[in-house]
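The chain below stands alone and is given as structure tokens, in the form predicted on its own.
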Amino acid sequence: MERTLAETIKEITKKHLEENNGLIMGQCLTAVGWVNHTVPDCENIIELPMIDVAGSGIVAGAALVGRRPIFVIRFQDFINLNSSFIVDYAAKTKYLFGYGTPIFIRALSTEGKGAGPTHSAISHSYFMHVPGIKVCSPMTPGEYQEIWDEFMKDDCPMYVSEHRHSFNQTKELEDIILPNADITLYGISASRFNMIEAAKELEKKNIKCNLSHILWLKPLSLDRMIKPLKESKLGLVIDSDFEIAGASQSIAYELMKQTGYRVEALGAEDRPTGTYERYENGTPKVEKIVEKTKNLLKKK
């Protein structure tokens, strides 16, 4: 029987807590659905009070004594206050003292249903600027297992940008490279699901799209991403995070620099999201991806 992503996270967490002397720490872990059914009911769960500034300091201390904590941020908006000890300490111990501070940061994002301006952020781009932190955005069970295995082999903090829209995902997301493709679409976070649907709509208009799924944002490897771009000679990087000064623009620039081909970015708009549906702002919708792609092809 196929496992969902949520079930995979729960199993990985349970094994870590029971067999690796691990910890999971955060706010409201055992309330309101046990973090979308991703937290197991077992020992070594520590509920942190609503003291966002100090929480990451407690977690960093646990990492330094060998507990390899999982730090759950229920909404990525809350990472701003929690980032101080991560950015200014955990990310720097390897460089300063020769030993790392391994924290597995589960930063959850949500969109829609009236989430509003303080519960809807997707903020992985922030941490791409910080030396000493790995950044990834897994959307499938296999990808989550991959990034967890990488975390257990290393002693660096890892920022894991999760999206609640992915928790029921059971199947892996495979790259698609077509002969004579018109454009290569690169997807990050939940935009990968909309990217797939947009490609189907574009196919109806005789527009062929290569699809490339981006898991690792930092360290970033372009090797696998360059091949489809050389075939299509045009690219679009799509992200659920903000477009301006974000992961989508950064990766688009790197791809253009390496290949000389035109690559543009598409992400959330430069404005807060509102509570009402018409004011939502986040993952580009299918229609917006289709429109952007068609406009790029006009310039090709």
Second form
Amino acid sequence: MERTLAETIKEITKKHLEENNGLIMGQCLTAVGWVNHTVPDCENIIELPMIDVAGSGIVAGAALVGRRPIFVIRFQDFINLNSSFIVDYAAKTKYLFGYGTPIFIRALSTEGKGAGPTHSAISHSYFMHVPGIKVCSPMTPGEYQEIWDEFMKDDCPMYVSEHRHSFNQTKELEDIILPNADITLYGISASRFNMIEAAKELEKKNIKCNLSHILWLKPLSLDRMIKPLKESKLGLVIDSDFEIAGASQSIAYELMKQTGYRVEALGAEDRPTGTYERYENGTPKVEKIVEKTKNLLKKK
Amino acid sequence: MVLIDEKKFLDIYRKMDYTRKFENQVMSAVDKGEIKCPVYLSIGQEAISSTLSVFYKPDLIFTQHRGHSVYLAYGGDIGKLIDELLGKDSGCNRGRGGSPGIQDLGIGMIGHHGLIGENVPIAVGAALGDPSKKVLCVFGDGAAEEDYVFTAMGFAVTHKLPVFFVCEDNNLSILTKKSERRSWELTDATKAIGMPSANIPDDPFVIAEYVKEFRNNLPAFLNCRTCRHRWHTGTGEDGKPEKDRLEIFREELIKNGLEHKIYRTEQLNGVEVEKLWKEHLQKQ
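Any chance you could show the form predicted in complex with the partner chain after that form predicted on its own?
Then the entire complex follows, led off by the chain already shown.
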């Protein structure tokens, strides 16, 4: 039977806690649902009190003495309070002091169902701006294993932008490169699922889309991403995080710089999220991706 | 007062005097333009770390920006400290930390990145990660007001972590007095959560008694009231300091008949410190 992403996270964590003397630390880890069934019931779970700010400092200290803690932020919005020790300390120790502070930061996000203004953020773009930290957004079991293996290779802290909409995912998401494609769509985080649906809608209108999935945001490797763009000569980077000064704009800029082809960005709107559905903000909906793509093609 | 343990108190004096002489050289190098980074001097506060180092032997030490005295008292590499202040690659942080970011892993001293009080949660986390290690965590009265300091101390109480917290309370945050910033003492709060705590002067005889009492009953907290002689940053001063613990302690030891040993210590310290600074400045 295929493993879901949530089961994969749980298995990786269990192995780390039981075999590597690792730690998992966070608030309410063993409460209802055990963080969407991603936390195993075993030793080395540290329930942090509601001490946002100090919490990440304690995690950093545990990392310094070799415990390679997994730090769970149940809603990415909460990272704002916890970020000082990550941005100001963990990301800098390698450069300043010669040793790293390896923290695996599981930053979860969600959208809809009234998540509202402080429980729906996706904040990977903030961390792309910080030297000394790796940033990724895995949406499949295989990708999660890949980023975990990468984390264990060195002592660099890693910001893992997770999305609850992906936790039941069992299949890998492969790039699609079509002959004579009209556009290349690049997806980040949960927008990858909407991107796939949008491509199906566009196909019905005889618009052929290459699909390119972005796992690593920092360091960013453009090699695999450039080839389909050279074929389609037009690109769109779609992200669940805010578009303005965010990952989508940054990567679109890098792609344009490398190829000279037009690449635009589409992400969450530059406004807070409201609680009720009509005020939601976040991953661009399928219709919005379709509309944006059609408009871009008109300019091609 | 009759000294029960003459050797230990002479050692405390040796360390205090050494630190003072070292920092006098720092001031001279700053004033001559040989040191170009901001410096955070411990002058006036030497008694705390000097006494701690004689009676408490931690595996890991977490300080903050005003860390020269802790570094020297616990036997950090002096040449590397001088080189760090001079911004050399051979410095204890390869010239990347400067005065506020010193470290020496040989004595278990972890580098500080420059944000006050952040060493407290980090120290607590290190003790959680490896409870076999005894930890010393030194911060100031300004840092004591950072919300994450008390919450981290609370976590240490909950998990019974072996951390000795020490506040070098010089009553000043830059130049703002404690009474203008708050109406409470951190020791009242820590006592309330069950941590052995005391608010005491920086008198080595008093510190020694409390360290001996607390060191096997961690986590514990000592708030030591002291007097910073120089500005928050740099070598400047605002008139004569309220007290000079080094002088007061020296008089006490002399009253106890240690005059000759004191003179000898001062002479040896003076020669060594001067020689080291000369050597490292010449290498520039």
